[in-house]
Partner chain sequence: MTSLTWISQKAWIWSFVGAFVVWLATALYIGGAGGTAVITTALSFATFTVIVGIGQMFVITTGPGNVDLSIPATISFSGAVAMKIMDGSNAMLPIGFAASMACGLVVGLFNYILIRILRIPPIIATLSSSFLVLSTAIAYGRGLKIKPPPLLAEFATARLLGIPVLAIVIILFAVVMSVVLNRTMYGRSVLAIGQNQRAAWLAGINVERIRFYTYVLSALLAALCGFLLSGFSGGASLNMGQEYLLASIAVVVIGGTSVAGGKANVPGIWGAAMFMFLLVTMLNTFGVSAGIRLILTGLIIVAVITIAGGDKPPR
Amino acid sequence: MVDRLTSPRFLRAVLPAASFAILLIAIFYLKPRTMSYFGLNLMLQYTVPIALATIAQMFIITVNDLDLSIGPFVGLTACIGATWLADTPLLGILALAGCVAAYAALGALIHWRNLPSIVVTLGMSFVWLGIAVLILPTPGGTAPGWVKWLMGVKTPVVPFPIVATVVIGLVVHLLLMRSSYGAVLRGAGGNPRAIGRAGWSLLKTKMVMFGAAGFFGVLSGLSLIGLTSAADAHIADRYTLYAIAGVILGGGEFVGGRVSPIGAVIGAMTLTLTGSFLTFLKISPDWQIGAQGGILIIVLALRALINRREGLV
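Could you put down the structure of only this chain, in the form predicted alone?
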């Protein structure tokens, strides 16, 4: 039993949850009043959009790619949600569906022409941002009533952001990690030749994963305006870094198929808490992004030590 609890595989699996727990304990120590329903709800209110963007990035990383445009894309969907979806629902739904289709087409282009996803998605980040500015040149708009209602739900005992994030992680875990087609999708990143020899279309799997990323990016944008009640083309610029960091903090690796949906949402929650923790330490917002990077480096260093130990066993 002791050997199992100290095994590298077990330590690597619990590292995301342990990082979150340590940070939460530190916050409770600094600000005991946060140890309440209201305190947790306030600190974690932006967890849902960040978790959704993290899951979107996780789908891309699963197939050995990296998306540098998820932040501007979330901003674009937020602008569509706060304007067209609120004023002309049918037009808004069609526009958001078009965004998901465009993401799937992006995956097809990357696979078909064998293009580096980093370069393609970096270029698309300017496209998404430009369209968002055309739709909403200045901050404004209004979130649809049903979106604000959903993001304002008060669940008993446990705050809604925690409940919603856990549900998101479990649903994606079941679909990606426990289903037969999920194994194919992960295999397309881990061993694409074997998947191709088995008769599965690598082009289709790439489109499915990019389309799923687009879908969760849309959900992220809508949930974000549900909290802010308005939109801005730059509202989610940092989400690209948050999403990548969330996947890595959650145990994901830049090797296809090695991801963890539950770990990813825990990573998103950890990043959200980090902002509150650094604020309580009275660290300037200008330095907080660097401090968050430092925390990420510490977690990665711990994982490297665990992996090294596994190699020695």
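Okay, that was the form predicted alone. Show me the form predicted in complex with its partner chain next.
Nothing else is written out below except the one chain.
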């Protein structure tokens, strides 16, 4: 029993949830008032868009790539959502579908030319930003009513952001971890050659994963304007970093197809909480990003420690 509880696998799996729980307890201790429906709702408000962006990044990381453009992409979809989707829904839907298709095409390009994803996505981040600026030159626009309504839903007992985040995590878990094609997709990250030898198309797996990332990027943008009601091309620039950090905090590995959707959304929640935690500690907002970097490094250090122990076993 003790063996099982101290096994590297178990520790690795528990790390994300444990970091979240510790952070939450610390916050409750500092500000007991946050332990309420309203308090949690306020603290975790922005979890939904961040969790969706994290899931998008997770799809890319599953196939051993990295997306440095997810932030600007979320910004672009937010801009489309607050303008075209609100004014001429059909055009908006087409544009958003086009965004998803563009992501799938990027996956195909990266596979076809064997390109380093970070350079390609870094370049694309400018393209997304440029299009967003063209669509919405100055901050503004309005989110469609139904998006605002959806994001403002009051769920009983447990606040909406928590319910929504858990639902997102479960749905993606079903799709990626429980479906039969999901196994192939993850396998393409674990041992691409084996998947190729078993007769699967690696081009298709890459396109599916990038397409899925694009789809969740769109959802992230829409949920974001549901909260802010207006958009701006730069609204989600920080999401690139949040998304990578979220995946890693959630126990995902950079290579080898070892990811966890549940972990990723927990990672996103942890990240959102850090902000409140630092505020309650009266640490200046200057250290916000730094603290996130620090947490990232600590988690990676812990994981390196666990892995090293595994090497000794």
